[in-house]
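Next up is one chain by itself, shown in structure tokens, the form predicted on its own.
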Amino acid sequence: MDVNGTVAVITGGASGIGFGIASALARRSAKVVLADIEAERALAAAEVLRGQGLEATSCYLDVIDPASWDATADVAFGHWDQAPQLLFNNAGVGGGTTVHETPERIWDWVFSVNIRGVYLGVKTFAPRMLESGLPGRIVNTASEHALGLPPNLRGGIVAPYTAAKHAVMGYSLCMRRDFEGTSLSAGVICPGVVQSDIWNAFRNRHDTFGGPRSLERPGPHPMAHGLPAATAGERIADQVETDEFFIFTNGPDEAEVLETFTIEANAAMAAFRQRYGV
């Protein structure tokens, strides 16, 4: 999909992979919309690619809340009186522990962004973006957690955050199919480890789940070892660009993630089918 003047609407698009991919889009002459619960940070983020050249607008944003996403339409079908080819429903935070110790409220709150928040999205914008009848994409970050289970060490013990994103994959896939035969198609990003603001999410959490709760660790930031955003973005645009559906950011790191899955999952099968015979 050529993304030259069409009009892109990022969630958490303020900092993290969603500024990395409406720098990418802007780059490429897309026109995009700055959608994030950081109003201030989605503004400023707006204000850096006008001054750049580019074309940029932000709006306030709670993927959890369908009136927030009824404003954020109004605003991405108004600004340049034009309909949206593009929704990435990026926005994510990320938390918890193992699948027993993790408060409810936490998963609450996970699933509640990560998975709700998609399918507020695609609710809200797809009937809009298919009745206008141009050729159109929503694409959902997931993460190479939606591919099995990475290590520990790179992936963390965040069962919620995993479990939601494998939800993001399962819908994903369904958008694929539902959307088949009409102007609109799906993708959905697997990002490796990414520099962003993720491991600080609950800055914004929501005082139904609990509150805000700013982190604070001393150090080097705790993603500095991730891709550079900004080389995500351009990734992400180019495999958009190219209509994949599959999309990923780190390569070597999706890889691994979905290797060990599959032969474990075909040895299974493999098992079964000689035990059974079927």
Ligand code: NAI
Contents of the next structure:
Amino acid sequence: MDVNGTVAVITGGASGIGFGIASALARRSAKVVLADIEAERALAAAEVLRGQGLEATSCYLDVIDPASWDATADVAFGHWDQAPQLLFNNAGVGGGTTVHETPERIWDWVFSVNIRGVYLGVKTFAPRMLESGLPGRIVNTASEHALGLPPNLRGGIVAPYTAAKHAVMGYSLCMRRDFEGTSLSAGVICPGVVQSDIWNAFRNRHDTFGGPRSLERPGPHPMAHGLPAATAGERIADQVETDEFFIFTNGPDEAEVLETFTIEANAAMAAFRQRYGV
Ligand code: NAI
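Next, report the structure of the form predicted together with the named molecule; the form predicted on its own has already been given.
And the full complex, kicking off with our chain again.
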């Protein structure tokens, strides 16, 4: 899909991968809406892009709140008086520990933001995008965690995060099916490790789930070993322009997870079929 001249909404657009996507799209002459729970940071990020002569605006969005989604849609459809053709459900948070030690409120927060947020975005935007008649694409940011299980040394032991990202993958596959024959299509981004502030995601935890907590500390950036978010954004924009469903950022990280999962699952299936002769 040619992004030139389109309106693109990016949730979590104030930081990390979201800002990388927004910058890459804006450089390709898209008009970008940075929608984020960190409204001031989104405002500043949009100003940075406008300072480069690019078209950008921002708005407050809490992806778990339907009313906030409606307000975001009004900004997105109204700001340039043009229907958005791209929605990136990218906002996400990381947290949790093992399957049996994760507290309920962390489980609920991670699932609310990472999958309910995606569902609400689609529920709010898809009908209005379809009504516009313009070709459109809704792309969800899942993770390499959606392709299997990354080694624990990469991304830590975050059971609810992994489970929620598998849900994002399942929902994205359903979107691809359900949009078939319409003006919409779907995509799913499965990033490996990318430089961002996700390690400090608790800064945005809602009061209902235990409230905000900053993990900021002096020293080197905890994700400095990751792929620069600007590079991830460019690669994502390339793959959106060639209409890929599966969208990757790093390569080796995602391939390792996918191969480990498929080799094991295929071997288990082969053994099962042999056992029962089916
Ligand atoms: P980040 O923390 O830098 O950016 C996340 C953005 O989402 C922030 O701007 C934050 O304010 C916003 N946000 C958080 N809660 C929100 C809410 N309730 N409503 C609206 N906005 C909210 O982190 P990053 O890494 O850029 O995360 C973007 C997406 O990429 C997430 O879905 C994450 O799970 C995914 N991802 C990141 C990887 C990485 O290595 N950085 C790897 C795989 C996936």
